[in-house]
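This document starts with one chain, in the form predicted alone, laid out as structure tokens.
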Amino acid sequence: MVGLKNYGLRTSKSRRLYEKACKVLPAGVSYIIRHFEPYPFYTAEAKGSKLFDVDGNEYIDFWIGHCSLILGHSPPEIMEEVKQQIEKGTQYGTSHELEIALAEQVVGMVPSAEMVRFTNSGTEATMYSIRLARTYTGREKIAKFEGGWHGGYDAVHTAVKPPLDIPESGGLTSGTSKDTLALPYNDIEEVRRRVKNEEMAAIIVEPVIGAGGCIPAEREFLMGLREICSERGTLLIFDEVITGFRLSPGGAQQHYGILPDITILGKILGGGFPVGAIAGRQEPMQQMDALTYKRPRFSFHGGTFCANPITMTAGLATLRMLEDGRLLNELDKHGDYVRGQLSDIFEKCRVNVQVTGVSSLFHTHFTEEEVKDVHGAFRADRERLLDYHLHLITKGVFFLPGKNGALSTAHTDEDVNRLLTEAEAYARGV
């Protein structure tokens, strides 16, 4: 491929850096999905909606930090408060009131959240709500959805991707996974089937499947999963590690007017920095109580950098800016022209193609077949896109190979005509 010829000349120091990689980091990389092949670059500097790399080519990044800095690399406004706190400290290890400010911040925001306990990673909250659950419910069983990707947690570390029935990683144990139900996606009367006989302590759900290829979940479902769980006397999580202060102020319970029980958040919470949280009802939430609830019926969570004074500075001065909506709106404007105009440029070019997400998240899938779950995602030509988005990379546009697109406040006219620019050149040669 010619394209990628030119991405070896232009990436010598990163193929460098890349066997030094190999010789300390396992795969080269600290986390898998980051390789690609022939192999990564490496990034130098970010600023807006740009990446740098080591031999200086300039990428529009579309993959956008795996889409958590809705306002772009290193925005003047949240660097500044960052700056501030450094010089006040970058780890206390004992309360202070960012950690309120924050917490109040995301209640005030959140319609579901009532209460909220701070973590490092979407996968530590995931990790501690469903721990919470079991506690609070007294059961043992949960359910999640083929294709779902809740991180690295053992419990719900299976049915990422076909084939459902090989695991997604070694080292996990039968006992890990047996009381793990795995569901059909956007198939509520299955879903309906399946639980009929199970009493569960959660259930879990992207509200839009992100690893699984950006798929929006129908309101009709998710309103079917809500029923289910009232009726049941189980909790449902909605994961919106995603979703959470993107698809509006108040996540994707609020733009489809669904109330979870409790709420994973991440990404965006962190304003660039680690994070997670658990939000909830207060009174599931006050499980974690240790000072009411004791051995066994107390649920932990805790951890050294939780609530981070650093990440809630930069947390704070994010959520803030957008709360009123303002640029959230905006950029679902954006979101749906660059969703609509992918989708012109490649039937144009008599390319089968499927656009799929929602808000200011998108994603390409090569198939003529409407794509509602991971199963019509990976029938799609996988092969195709892998070489669609090394395309770009060439072109100086930067998806991570294979995964979905997300917009910034930071990304310009310039820079999605650009992407449409390539993406239609990508198209006609095809």
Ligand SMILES: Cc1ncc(COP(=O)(O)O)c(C=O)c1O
Contents of the next structure:
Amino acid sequence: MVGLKNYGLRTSKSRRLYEKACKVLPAGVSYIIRHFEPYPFYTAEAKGSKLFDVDGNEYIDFWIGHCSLILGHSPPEIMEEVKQQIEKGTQYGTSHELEIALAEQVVGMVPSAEMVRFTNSGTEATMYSIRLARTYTGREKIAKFEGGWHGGYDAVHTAVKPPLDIPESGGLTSGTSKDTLALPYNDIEEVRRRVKNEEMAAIIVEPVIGAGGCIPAEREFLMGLREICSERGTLLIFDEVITGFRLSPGGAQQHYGILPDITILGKILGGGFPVGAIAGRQEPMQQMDALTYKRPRFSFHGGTFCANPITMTAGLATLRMLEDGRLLNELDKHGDYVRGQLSDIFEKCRVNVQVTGVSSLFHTHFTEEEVKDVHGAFRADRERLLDYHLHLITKGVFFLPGKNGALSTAHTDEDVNRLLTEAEAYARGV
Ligand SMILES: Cc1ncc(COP(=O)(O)O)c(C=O)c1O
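I've shown you the form predicted alone. Could you give me the structure of the form predicted together with the ligand?
Zooming out: every chain and molecule, the one shown earlier first.
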């Protein structure tokens, strides 16, 4: 409650903006997850690891653009190239060299990628991947996992968070729900049992459950999925929107040594600009080639801003900085340190906390039980988590309340130590 009062005192301009926003934006926001109680602050500027709000408050940003900004806000190396590209055109609407260069870069880095198509968001990439899998296999059903978040597309908008039988949105048809099986994460024996008699176009999985609690898959689980898909002619889709270019230069598939048929990419790939991509083996990807496959064997993908030259420029510059793995190795060490220290701090203060995550991703669950899936994540004390995050916000450390944290190369030791100091202050007060 002290957190609430402090927040109100520090954010009066944001409160006024929120009231204005509510008249023209439902819930005052452009994406419901950006809303938090009592109201979100409004950002005026961002640089490196920091956000600055309209009231002049400074925050160390561990949400870092929905975990997309692995080099921090507006990294100078990327911005320089973007500025040059702006002079050359912002939206060609025609084919251009940059899209080839970024596709080649992705193929060079992501082990299973032979061909690529760009979209403007992870959601779009999911949508077109599922359509592609259906076209390629001639089957309708797909399987996803409990707690899996793949964006707002109908086919994957079920079983995201408990209670799992309530869809994430209204407006889904009964056909949509019937065609999507929801399977338990990290439980390969149960998956085998449930899919035994199913004809599936695709199994889509996050190698690290993101929004559902920042929970890494066990290797045997992903291996089991690979086996099931290979045996049954089902496409294995890795949703690497979060893990791509973060867990390693080649993403989670390189980290685990397991290759999917199709990979969905987003976030980091755009270098700070809107993006998504479908990458995969040549054979299924070719199904998007209307010169080879006539209707209805052709699988459509496209859009006005696909392969936008600004995004391609920023993405290419970003991937080139990540490809040798040096920056990612450093980030991983930082991630290990943060997870270890947070665990120790809460343990020392006798607060039951499980810190999950891998690489440069982390999440704090207020529970004593090990968190292995979304059920465990939602059995944890979520009110306590929101209170903890609001406390941090009033101390200038930003997590989107209730969500994962991520590190960027812009985060300094000082930034990380500030988080640890404020986490300890909170733990002592619990
Ligand atoms: C794993 C995963 N897949 C897909 C998406 C959807 O991406 P977008 O928000 O760009 O549509 C997200 C977004 O957070 C995500 O975390």
